[in-house]
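Here's a solo chain for you in structure tokens, the form predicted alone.
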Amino acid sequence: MPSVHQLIIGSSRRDAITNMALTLRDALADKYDAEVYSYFAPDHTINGEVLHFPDMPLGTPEDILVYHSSFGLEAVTKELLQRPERIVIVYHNITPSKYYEDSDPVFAEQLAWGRRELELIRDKVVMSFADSEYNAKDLSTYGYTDISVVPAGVNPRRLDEVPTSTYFLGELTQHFPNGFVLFVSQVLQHKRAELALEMVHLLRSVWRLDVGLVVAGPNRKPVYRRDLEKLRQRLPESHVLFTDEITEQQLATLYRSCLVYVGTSEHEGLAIPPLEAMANGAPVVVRAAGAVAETVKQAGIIVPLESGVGELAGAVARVIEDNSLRHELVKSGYARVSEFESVDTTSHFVKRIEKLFV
């Protein structure tokens, strides 16, 4: 039996491009010897779903390998390049290094390699995919064609079947009252989560909106972390409780509680917490950040990347002081998850990788 293995950076039950990769790995089983390897060790999370990467077998020119490019690191581009296999691209675009040249230099490195990586690995790879159109722009730049348009593995409802946790919720009510504000992403510099904090901050002041934040998502800087409680200490309105790492449960509870999920972030390659939030019937702001916009489409509130603070803080407002609105944005968001899973990706995802095999 062929392979299709597919290689992840890192892994985490709370990362996007694990879930996708697993989904598809699934999918993939029915036909092929398919795994999830990951370089990095699995984390703690992963329960044996994600196999370490040292303990890949070598493949044959016949069999295929699914890299799912995010990062760089030089040691899994010369990896790449030795392996037998053939490469299939799923590329979930590279953060721009720019973010992180002044404040982490070595990680800025990294994320400039893995675009050169991208260049590196290219006459090797046999097929291409994009998540997002604006993700698939990119990679044209970098010599790739024909590439296929498909957020594969992509389930925003994946949380349907996951029980509200009454005790969390009852955390939440007693820290937050009067509703709280949800922003949910890895708390890194692009994600600009400071924006979310001083977001409140007017809420509380300017809007006399007595609300709370919550800042839901693993700590992948701690010195960003750092800078971001000096912040909250100088914001005396900036009602904010960081979750860090949370459960699936956890994260199902937040997204059915909250009065509005704010997405603040300055790049996106795909945006899948604003539809899961929309799956969960939570009313979405977002900036037009990447491919925010092409995700969210009209179900949510897009507040164009250039404003201030003080005009996303006036949406989530909005939100929060109008039912209509509320009821409004809650409505469209579950038709746009509705339309968004009328596209079976991971069939259209699998039956590309056939034609492989032809």
Contents of the next structure:
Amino acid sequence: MPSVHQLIIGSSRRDAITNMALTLRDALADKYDAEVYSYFAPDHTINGEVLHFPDMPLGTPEDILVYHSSFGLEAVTKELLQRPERIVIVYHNITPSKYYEDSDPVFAEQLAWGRRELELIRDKVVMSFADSEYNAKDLSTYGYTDISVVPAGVNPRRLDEVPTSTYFLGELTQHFPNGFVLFVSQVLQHKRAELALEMVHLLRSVWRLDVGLVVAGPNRKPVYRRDLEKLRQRLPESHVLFTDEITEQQLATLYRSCLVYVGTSEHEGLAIPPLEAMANGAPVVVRAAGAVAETVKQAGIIVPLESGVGELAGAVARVIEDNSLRHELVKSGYARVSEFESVDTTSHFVKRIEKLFV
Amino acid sequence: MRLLRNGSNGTLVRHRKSLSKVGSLKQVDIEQVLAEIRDDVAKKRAEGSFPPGLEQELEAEFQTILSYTKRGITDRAAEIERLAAEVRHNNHEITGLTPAHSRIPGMSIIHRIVRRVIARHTMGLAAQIRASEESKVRLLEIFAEQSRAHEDADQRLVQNLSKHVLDRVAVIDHLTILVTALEAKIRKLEESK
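Would you generate the structure of this protein in the form predicted together with the partner chain, following the form predicted alone above?
Below: every chain and molecule of the assembly, starting with the one above.
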């Protein structure tokens, strides 16, 4: 049986790329020897489902290695170039290094290397996928052609079966008796969480709305997180809760009980949290970064990137105060998720892979 | 105000089915909503409830915080505290007694005897050094406290100054509006004559 193994850089239960790869693995496993390998050791939340890269068997030139590109490590590039398998690339976008050049030069170099890697492995790549038009356009600038735009393995309704945590809901109600705005993302500089903090300060001080903000996501950059904490201390009206790492049940509870989901990112290759928010009935207000507009479409309020935090706060305030608009956005959100799911992207992916074995 | 959507434990599917029966969705004119939001923000600014420069002030605030990170000064006070802890740790190792072992046969005994003979003096010296190091530790701790207080005071001062400047700018903006209105009234009066 030929092998179609996948390689991701890191893995965790809450990581979007890990979940996408696992969905694809399940679909591929009927016909091929298919596993997901993580370059860094899988964390405890996913251990057993994702295997560690050193355990990946060496394939043949007939086999396929599906590489999920999202970061850059020279050691990984070296492996990709030396291994005999044909490479299929799934491009999830690599954050431009400019966001980290000052604050984290090593991280910035790795991001820059990721883009260099795209050029280096190009000749070994036999098929290319991108999970959004935005990513396809980005990938094409590195000389890739015939790129399939398939958000393969994305499941916005993955939390459907996860029950709401009544205990956590009680805590939230106690902390925010009049509700809260939700920001879901890894706490990284290009996600611009500070705009969400400034926004809630304006909501409370200018719009006089007694609401808070929940910043839900793992703390990836402690220095940036500390900077956000400082900002919170200096803005007397920023009523904020940083949850750091949370469980799936807590995340589902947050989506289901927030007043509005807000996205402030500066760069997004696909933007899954707004889709999950819509699937859980939250109205969505986002900034038009990268692929956000094509992902959210008409189902949310998309604030232009050049607008100030005042407009962002104005949009969130409008959704909170205007029941009719909120209701329409929730309905549009459900419709958008159904539209997103109407194409069986996983089967499409598998069919394209099959062509490589004909 | 709080409404839990989708219920809990499996009610989500039923809820979604009921939504699908709603029929065709009324399309929200997002462009129209955005235009209204812009108007609302502009109105708030004109009313003065949204002071001019507030957004810039917020942005500048965060940039100030970030500039410390960019210069690599992530936390100077913490760095001084780390040094103090290091000096304190090393201090415990100043005993005034040197190792007596030797590779030359019989020399270890001689070293031990010499060490014992002069221990009264070396241990006294070590105690003096430890006391001096302890003062250094205290000094570093005072520096750390000062550094923290200083950083906070500096930031508060800049924040207050910016606020005052922006308040003045707001007053000037308001005066400009009043002058324009006054000019219009004068023009009207002149025309009516």
